[in-house]
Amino acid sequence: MAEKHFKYVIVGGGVAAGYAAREFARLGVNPGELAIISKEAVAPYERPALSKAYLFPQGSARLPGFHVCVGSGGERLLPEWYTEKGIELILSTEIVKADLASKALVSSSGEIFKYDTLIIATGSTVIKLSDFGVKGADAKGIFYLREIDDADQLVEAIQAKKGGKAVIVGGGYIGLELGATLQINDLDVTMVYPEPWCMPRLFTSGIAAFYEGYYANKGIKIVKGTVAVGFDSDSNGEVTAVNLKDGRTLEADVVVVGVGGRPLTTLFKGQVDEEKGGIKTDAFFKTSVPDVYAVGDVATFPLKLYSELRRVEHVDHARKSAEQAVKAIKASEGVGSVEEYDYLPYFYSRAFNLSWQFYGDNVGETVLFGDTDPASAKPKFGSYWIKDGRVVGAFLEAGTPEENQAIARVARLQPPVDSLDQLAADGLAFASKI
């Protein structure tokens, strides 16, 4: 079997890998020292584009337009950038075995990759309904969205089924973003989810009521409090209907499932300490194994602001944790310095003409402020979360860059609040004064 050795190996070729590569290049890496091993066939790209601009009917995004690091306003790292820096992109290569004790990775074709330092950036995989034995879940026309190949297949289906019926299973990030893009593509969209409102991990009922109303005004039908328990298909194996637990049947030409993901940690089971579903790290993303780091979705790390261990599935953390790990690796070699990771949780989404940002923690009591009428010409509203008399989280729809910075500052500083009624009355002005 062929064997290659690198000083640094990043396993996984998503957002985190691209940002780590840029940080290595910034701090200094010699040609041939760094390799990125990815089962995808393309250089690292900004994954959020797949549920947004990639699916637009006009002016859609395509590679090389959204390779990292354009998602954070940085330089676009085309495949030739890696070549120029002497970074080896090993694409279309799936690692099937990791032996951390002997510092070796083995690919599906039997290649062995040895390393001195490893960064685990394997990310997450989608949860599939077939995992739970849902009848008919393997029919053609049922899609999941994680990688660019998934997006290409979905684009093909959207174009083939213009004017048809689409069912979105799930009411989280993917469900809301794809509900919008499929409606823009002239599909008749129905969303189905078991919770009492959309995006329940973050939204309050008040926030969710706005988005559900806005989507309804766009002609999107919403079915709550039930789940898909089976799918019907025709003689060609193409999906024709979604059967719900409450007995209803929804016609469907296209089905997109977004019911969550799970971190890809299987390769490392029993070799590293784990916690809260991820690989446990310190504030520098070092794992329990020397010379092994874990970043992005797979890392359970100390969230300094709240004095607790947490795992965060979001592109912002993927970018920043990757940079932090590389800084720590280089600092251990005497290059530069690094502070403990001090992350402020941040989430955002865009759909239709809407755009929201959230910072901090969504625990405690809540205060809703602003114009939450989904029929408004220019709706603008927000929410604060208050715990132990302090604002610990802030959400804003339709904020300007300055206003979004203001709510981030509030979430970071956690100012005290005397009156919830006064906070609601002050609204965004409260954040602007902090």
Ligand code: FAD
Given for the second form:
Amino acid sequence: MAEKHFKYVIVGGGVAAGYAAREFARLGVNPGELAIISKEAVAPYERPALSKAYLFPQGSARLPGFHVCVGSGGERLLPEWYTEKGIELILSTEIVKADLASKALVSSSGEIFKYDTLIIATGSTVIKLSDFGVKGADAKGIFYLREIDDADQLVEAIQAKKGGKAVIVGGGYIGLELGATLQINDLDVTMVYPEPWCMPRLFTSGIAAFYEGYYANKGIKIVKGTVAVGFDSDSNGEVTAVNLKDGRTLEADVVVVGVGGRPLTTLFKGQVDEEKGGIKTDAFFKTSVPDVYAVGDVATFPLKLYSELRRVEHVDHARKSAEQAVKAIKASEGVGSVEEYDYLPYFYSRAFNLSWQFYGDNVGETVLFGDTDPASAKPKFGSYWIKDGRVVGAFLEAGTPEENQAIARVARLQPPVDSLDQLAADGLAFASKI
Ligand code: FAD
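Having seen the form predicted on its own, could you now give me the structure of the form predicted together with flavin-adenine dinucleotide (FAD)?
Every component of the complex follows; first up is the chain already shown.
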């Protein structure tokens, strides 16, 4: 079987791979030294676009428009860019076996790739309802969204079922973004999730009440406190209804499931230390195995600000961890230098005309400030999280770039607060003064 050798191999061709490639190019890589091996058929792209502009009925985002690194305002790395730099993009190639001891990867077609240094950037996969044995969960018309192929299938279904009924299972990022895009596409949308409010891992009940009210005003129905336990389908195997645990049935022409992800670490199980569901790394994204790094969704790394190991499934960290690992690799070769990773968690989402950002840690007490009326012409509000008398996290809907920078600064500097009432009254002015 064919065997190829590269000085550096990145397994996985998503967000982290793209930003790593750019950093390699910046610090210097010779033609033929670097390969990116990806299951997907396209060069690295900004994955968050898939649940947003990719699904718009008009002016939808399409490749090559959102290849990395446009998401962070950088140069767009088209497939030709990799060719020019002599970086091999080995696409539509799934690695099915990794032997870290002999520094070899094997693809599903039996090709062997050897490396001197490996960067694991395999990201996450979706959790499927069929994983829990939900009845009828493999019917046609039930979609998940992780890769561009999934998005293409969903676009086709959205177009075919215009005017029909859509059920969104899950009230997290994907559920909220998909609820909005399907409504914009003229589907009659119902969302269902078990928790008392949407995005409970981040949102307080006060934040969630705004978004749920806003969605209701758009005609989106929200069913809380229950889960999908089965699906009905017609004689063609197409989904027709979602059966809920509370006994209700929701008619459905299209179902989108967003119930979470799982980091893709199986290839490396037993070969590398793991922690909190991910591959354990140091502050330079080095794993327990020499010459093997892990970045993006799969990495459990020291979050210096909170003196804790964490795994972060967000695009900003995917970009920054990739750059950090490449800096560390090049520094070990005597090129440039690298400092310990000191990450400030940053999450964001956009749906309808809404756009929020969050920085820091969502622990401790909370205060809500601003205009939280979902019927306002220009709603603008936020929340602070306060732990041990210091503001440790901040959320802002509809912030300007300067205001978003201000809440980021607060989350980084963790200023003390004397009175929560005063903080609520000061609202955004508190952040702007820091
Ligand atoms: P990925 O970008 O997932 O890339 C992993 C790549 O590895 C994929 O190309 C995959 O096919 C490939 N791969 C996996 N296994 C193998 C194998 N065995 N062989 C070969 N290739 C393999 N984050 C935010 O902060 N804000 C958002 O608004 C947001 N929106 C999102 C919307 C959607 C629809 C999704 C799916 C995610 C969103 N995220 C968002 C999360 C963000 O996209 C991820 O955190 C980020 O993409 C992680 O980057 P990564 O490089 O680690 O993994």
